[in-house]
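Presented as structure tokens, the chain that follows is alone, the form predicted alone.
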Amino acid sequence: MLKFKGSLKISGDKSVSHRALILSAMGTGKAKITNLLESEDVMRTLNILKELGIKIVKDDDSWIVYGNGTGGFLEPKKSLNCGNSGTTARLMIGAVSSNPINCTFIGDESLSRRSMSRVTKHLEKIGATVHLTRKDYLPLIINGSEKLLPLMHNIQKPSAQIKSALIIAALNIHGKTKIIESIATRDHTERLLKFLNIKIKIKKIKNKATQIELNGPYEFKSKSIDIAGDPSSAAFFIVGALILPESRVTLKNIMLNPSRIAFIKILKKMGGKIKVKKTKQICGEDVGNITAEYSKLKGITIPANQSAYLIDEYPVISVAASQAKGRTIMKGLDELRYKESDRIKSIVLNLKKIGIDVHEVNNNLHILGKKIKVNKDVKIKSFGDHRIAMSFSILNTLHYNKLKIDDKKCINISYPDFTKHLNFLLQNK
């Protein structure tokens, strides 16, 4: 029987890779970025920055970015292709908005169905001119301005991408910009700004909301950035170890940002044997090693107030739930409708194909765990969603590769070394 064994250094964090490139481009001087995730998504951001006049070169295993300053983007000669990357689209729209240039953003079929007005409505309010397809989608044309207004933005629906887009725009806005989050989201942008010695004020205000204040414009010197391993990528192998008998893995150099490892608390509540050991701090982020071993899991209820912190991990948590004793209920998953696929639909359809009792009620997902032996090949539909493809690749290890995933190429969007790392851990028996 297959089992996960051994230790592994996970690829660089996707969220920080995007932000490291963008902020290095907006600094002045030379920045060396190590352990950059060279996935399709991150390369979209890198190539768009090149189109905007930023010099970026590969140097052995590192990338060198020559920053042009916060107002240093040049008008591109062609459309800026974001591919499948929502992070690229939303953060780069924010980045160019405070430069006096015209840009056209395009994306693939999946990204062109994802809302952009959630970002652009804020940018229009402060003076950028935006033309959206069908008032909400890519392709998008934005005319930036050096004279954007320093205003207050209330973000009602939690989104780290929207917050980060506004922070990045505010770096080149004259005066005080305030951004209020009703529910806190991932804070990678804020941590990187602090590491780069960019002074912003962050404080808690009434009703547990967070206020971020920037007083621009800023000029800052670029610094070398080392990127820790991606916890969302680690989650696949952690779940793999929990559900495959006799498994035990140690994943090294993982970012331990509290907003990114909520899934570990969830898996522990389900009975998962997981140990986390902090080892150091890299560029404002705590880093450490995570060890997981086979466990008898039980179903739990995951409240809606956790959804902002589990958005990327729900697919693989669903795989864990399918092997747990009893029922797991995940509440408040409406944001999953608007990811690379409608992930609620993707999870339900594929788990049902295997024979798991799963259904959705008002954006709440109910999964009744069951040990099932798959006797014939089952076609798994990824919907071009990398996290669905990877999650069912993990479940596939329990079913002796009888789950036939229709599109594994989409995994390259976020984790090009996934299959190599999967095979490495499975071969260490």
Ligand code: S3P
Given for the second form:
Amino acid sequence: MLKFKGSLKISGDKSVSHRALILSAMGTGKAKITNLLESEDVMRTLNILKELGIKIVKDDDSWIVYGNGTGGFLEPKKSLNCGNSGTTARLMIGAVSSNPINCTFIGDESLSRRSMSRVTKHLEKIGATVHLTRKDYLPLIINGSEKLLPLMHNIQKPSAQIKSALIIAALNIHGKTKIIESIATRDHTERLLKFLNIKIKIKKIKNKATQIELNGPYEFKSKSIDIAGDPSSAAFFIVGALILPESRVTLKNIMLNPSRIAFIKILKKMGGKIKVKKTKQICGEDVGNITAEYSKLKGITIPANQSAYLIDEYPVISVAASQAKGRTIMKGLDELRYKESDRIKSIVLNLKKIGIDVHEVNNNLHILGKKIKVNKDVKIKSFGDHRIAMSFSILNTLHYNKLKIDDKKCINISYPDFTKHLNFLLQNK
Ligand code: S3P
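Condition change, the form predicted alone to the form predicted in complex with ligand S3P:
Zooming out: every chain and molecule, the one shown earlier first.
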């Protein structure tokens, strides 16, 4: 009988890895980054920074970034290829916008279907010239300027990528930039700025909105940055332990940022036996160990106001829901349509193939759990989406490898060690 057992240190957090590289490039002096996630997405950011004249070298297990200061990017000699990475594209478009250089951004097929105007419309308003060659999509050409205007931005869509792009741009804008987000999203950029002693003001304003105020341009000294484990990657093995009988795993050194671990509350509400123990703080983020064991799960309703905090975990929560007693309803998943794949479609199509009663109603997902074992091979379509491929790899452990995932290479986008870690934690006794 297969079960998940033992303990493991999960790879570094993807969101923080991108930000650690970008902010180190914009500081002055040498920054040593440890536990950087060496995934395809993060390497896209790293290579683009190199194209922009930043020296970055590997030194044993860490990376050394030689910062050029804010406004220190040089005009690249070739197009900046973001591959599959939305975070690279959005954050780097923001980063170059306040530098007097011209850049062309390109991406793979999936990224070239994802909106860029959600960021560029704000940058155009303050003086950047942007040419989106296909309406809303990559390739795009941006002519940045040192003279962008310090204005107020109202962000209506819940997106940490939009917010972070504007914060990073504002680091080299003269005067006060205000960024208002009506729905709070992950706050790693803000935390890292504080860790780097960059003075920004954050306050709650009316209707639960948050206002971030910057007064640039900034000059700051780089610092060593240690990156904690990625909670979104840990989520796969947490759900694995919850659904596979007799399992118990401990995932160590996980970042416990409240905007990232809402899935734990949700899984606990479903009856999941999960314990979280804070052990330390690194670089402005709480860090700790998470233990999860096999549990009898029940269906619940997840309200729409949670969606910004669960955005990357819905695929694996859907896997948990497929094994729960009763119906799980996840509301307000609109943004899930615009990820690496249309994740509502990817989840529905694949769970249906396994025989689960699942349907979408106006961007809400309804899943009726059912303990079934497939007895012949079922083809799972990942749509090149890493989180879909990993979520169904977890469900596959219940089906004795009968789920045949068409593309597992895409897992390298966010978690190259996933298969190694899966095999390490899986016991067959
Ligand atoms: C990310 C933000 C999220 C998330 C993505 C990483 C980030 O996207 O889905 O995997 O690092 O800022 P949005 O907040 O833009 O939806």
